[in-house]
Amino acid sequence: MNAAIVGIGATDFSKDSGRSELRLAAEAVRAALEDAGLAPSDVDGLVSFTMDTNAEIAVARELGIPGLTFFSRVHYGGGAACATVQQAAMAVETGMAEVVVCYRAFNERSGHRFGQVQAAAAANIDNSWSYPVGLGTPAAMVAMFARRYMHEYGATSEDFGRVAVVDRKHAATNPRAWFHDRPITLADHQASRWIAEPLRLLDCCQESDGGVALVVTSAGRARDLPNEPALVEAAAQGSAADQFTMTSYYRDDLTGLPEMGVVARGLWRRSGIGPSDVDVAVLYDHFTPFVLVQLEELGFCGRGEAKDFVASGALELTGSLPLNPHGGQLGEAYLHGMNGIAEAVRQVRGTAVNQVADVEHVLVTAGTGVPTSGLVLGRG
């Protein structure tokens, strides 16, 4: 693809921002443009999520963007993060826009909390089969999936906990992370309270306030900007047969995420690389069990083998597949995966706090249990 991420910006990550969601969005976009060496007047495209309350025209108005030739929104919550970059890259490649900013901002802890039962969501046909029997939160929905996965492959709560321990270890050395300087042990994970068995508190991502923005332009223009660009080597979205939102319980196999398999095949085909070529993996970690399943769907290990792959130490910074060096959504912040894309850019630039040596290719995923998306970013 002839597109690159040339700017990244974020607000602080907190539990009570004290600002409107529109202000958070404007702060993040302005920071990203400053990082890119560009001005609001250079922007002619904006992309966000359907769940973002900040309308494109409102963001443009607040920042003084004079006009937009492209604006778009992507569905399915966290599954949209990498797809916003895909939309931006397609707009740049087709000439619909020259500089596109992807953004996401919310007060997800102090305001509208996605992890709680939402009465309006019960009207969604995907939820109508599960809400009446008590599956009214994401944690409960994932718990059903996780229990079947444990039954099929012998995974345990400790296997899930190792993902949380790695993420929190990396967050502990990241000053921007909410859980900076607060690592956990596997014993801490096992002592944390149940949320929805077999998920414990430390299997579940945070609720955060904040915003993140990314600036996308052509690879050619990127060469004239101050920072090393992160080339968009591949982008993909994926939905699979019998896809529901968080509750795809009606498939013949209930232990996989075939939508992530669709993304994986698209990424490997378009980028020309494979799992063995990935230097850093930024995987969507809103719940720990889905990290294990992603490792299998993406081809890093066989079906049912992720528990052993994780236990081997592969996800450590010095392992064969460093995971979420920023701490992920479990350790840094829950910004629907957008902060993970920013970390991938830092890894490509060589400026991350927990920098992995000699990074050429970073894999990013977004969303699990919903239609998903992914990116392969590489050095320019």
Partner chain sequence: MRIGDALPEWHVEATPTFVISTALATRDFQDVHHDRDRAVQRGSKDIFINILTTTGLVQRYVTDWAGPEVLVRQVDIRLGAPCFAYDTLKFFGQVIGREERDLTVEVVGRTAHGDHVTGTVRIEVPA
The other form holds:
Amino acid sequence: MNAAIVGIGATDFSKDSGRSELRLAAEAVRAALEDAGLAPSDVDGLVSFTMDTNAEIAVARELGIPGLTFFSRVHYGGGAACATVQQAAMAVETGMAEVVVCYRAFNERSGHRFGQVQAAAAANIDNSWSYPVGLGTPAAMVAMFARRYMHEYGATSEDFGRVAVVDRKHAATNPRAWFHDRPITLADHQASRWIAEPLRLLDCCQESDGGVALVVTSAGRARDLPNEPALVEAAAQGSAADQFTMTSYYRDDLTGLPEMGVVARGLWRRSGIGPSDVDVAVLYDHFTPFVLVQLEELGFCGRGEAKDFVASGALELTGSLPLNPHGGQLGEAYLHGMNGIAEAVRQVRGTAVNQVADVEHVLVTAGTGVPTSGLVLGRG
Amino acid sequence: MRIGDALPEWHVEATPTFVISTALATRDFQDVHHDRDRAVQRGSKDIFINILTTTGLVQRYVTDWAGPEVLVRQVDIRLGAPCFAYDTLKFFGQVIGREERDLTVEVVGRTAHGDHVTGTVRIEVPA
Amino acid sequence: MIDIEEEAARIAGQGGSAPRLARDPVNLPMINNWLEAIGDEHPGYTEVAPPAMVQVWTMAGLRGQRSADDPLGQMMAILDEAGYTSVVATNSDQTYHRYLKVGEHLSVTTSLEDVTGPKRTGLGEGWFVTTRSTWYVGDEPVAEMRFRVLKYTPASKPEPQPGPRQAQAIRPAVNRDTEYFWEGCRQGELRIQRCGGCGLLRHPPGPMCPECGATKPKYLVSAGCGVVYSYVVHHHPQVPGRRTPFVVALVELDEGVRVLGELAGEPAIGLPVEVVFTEVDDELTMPSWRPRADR
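Alt. form predicted together with its partner chain, vs. the form predicted on its own above:
Full assembly next; the chain just shown is listed first.
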């Protein structure tokens, strides 16, 4: 594609921001524009999540953006993350806009917590098969997949725990991470309480307050801006047969995430690279089991082999596939995947706190268990 | 240390281990501080921090900031929302009064449910 | 009828309770336990105790009981009798006259300072009871505490109803495509959508057959038997209308489709189960699972 991420911005990540979601959005967008060396008057496009409470026009008002020629929202919760950049890149490529900012901001810990049971969600007819029977939280919905995955492939709670240990290890050396300086051991993971068996507390990401914004423009214009551009080498969305939101329980096989398989095929085809070319993987980690499944869907290992791949140390910063060097959503903060895209940009620029050497291509994925999206960012 | 000086924000993760170990270290054996089932039976959502611990945390917040040479003369606290296990207790503080060597620091400890503790600590700084 | 103010005046008139001696003198092991638990790394507590520990020394302990002349205990009993049965601490104001040295042996006396009420509070109507405690080393007062509790009648809240299903249980949305299923549950039938064109069985249902495109959904009544395909034991957070932990099972019916429901009993993948119907109210009956007896 002929587009690049040229600016990243974020608020602090906290458990209680003490300010409105709109203020978080406005602060993040302003920070991203400053990072890009652009002004609000340069912006003519805004993209966010359907779930975001901040209307594009409200964000534009706060920033003093004079006009918008492109605005768009993406559905399906965290599955939207990478797709916001895809929307922005398509707008830039088709000439619908020149500078598009993608944003996501919420008080997801101090305000509306996704980890609690959302009784109102049962008003959706699809959810009427799950919520009323007591399956009402994202953790429980993922746990149903995880139990079957364990049964089929012999994976254990410890195999899930190793993902949390790696994320928290990386977060420990990231001063922006909520869990900065607080690594965990596998024993800590095993001692943490059950949330929804087979998921323990430390298999679940944080709930966070904060905002993240990303500035997208054309590769041509990016060359005139101060930062090394993170080129959008590929972007993809995916949903698969018999798709539900978090509860695709009626497919023949429950051990995969076929919607991520759709994304993977799109990314590899469009970028011209393959799994072995990826230098850093920022994989969506709201719950650890789906990190294992993603490794398989994306082709980093075979079906059922992710537990051995993870145990081999491949996900360490010095491993063959460094995972979430910022600490992921288990360690840094849960910003619906957008903080992971910002980390990918830093890895491409070479400015991350846990910088991986000689980064050419970074893979980023969005929410799992839902229709989702992905990006390959790189130096082009 | 002048009137208006803010103390750095401090976060305490009220893990169950923290709630229980502090309750026992303050010799407070009420079940709501260590037995989740009983706490829930009594209408709480979980075990919660006891008052003696809150007093201790307020003292620690101020002495961590002011240094070990100061003497703590008074801790006055008002209690609000309980601080449950798994809550993050965030402390904020500010110097609100000074008379010679006597300094008054206002402290607020807040969880996602609201103010857990508000109060003042009077300390005496070295001459 | 109890005159609370009169009783308060009587108890206040008794003055301080008899001095109660701390179990142990001020000592380093207890100081260190306290510092470790609080996480306080203050280097100065090697010969003196942290001031905020003062109350710790005279806590009653694991099997401690209030002495008969304890004014707070007496006042609590009177308010209990008057119907103010709940208690919450509201204030603790401690003044430290000096730091306490290791080896010093504290005693404490408590008097009733003030009882005011009845007051309307966010928690309910109640009385504020204020006591004053003084700690001594020998005859020397070393620290004081004013302690206030609210003794109140909880504002009436609807009692949670017993049983696994309560009025606030989450209800399904029902529309023209799904109403046959819920109607079946009310009649004790587990209905599975069956395409009127090609016969495809399908759950959850929808208006158009993904196989043949027909819009003639019919249903068959399942025998209600299957095996557990996967399951979750839900612990946190609380779920409206349920008591944690509970099990939700994804069951593969003998007819070949999967249906979610709560499972009573020890879960395992492959466990043979059968459907049971639980009436929530006149309008809603939920299907759930129990292990099959004939396995």
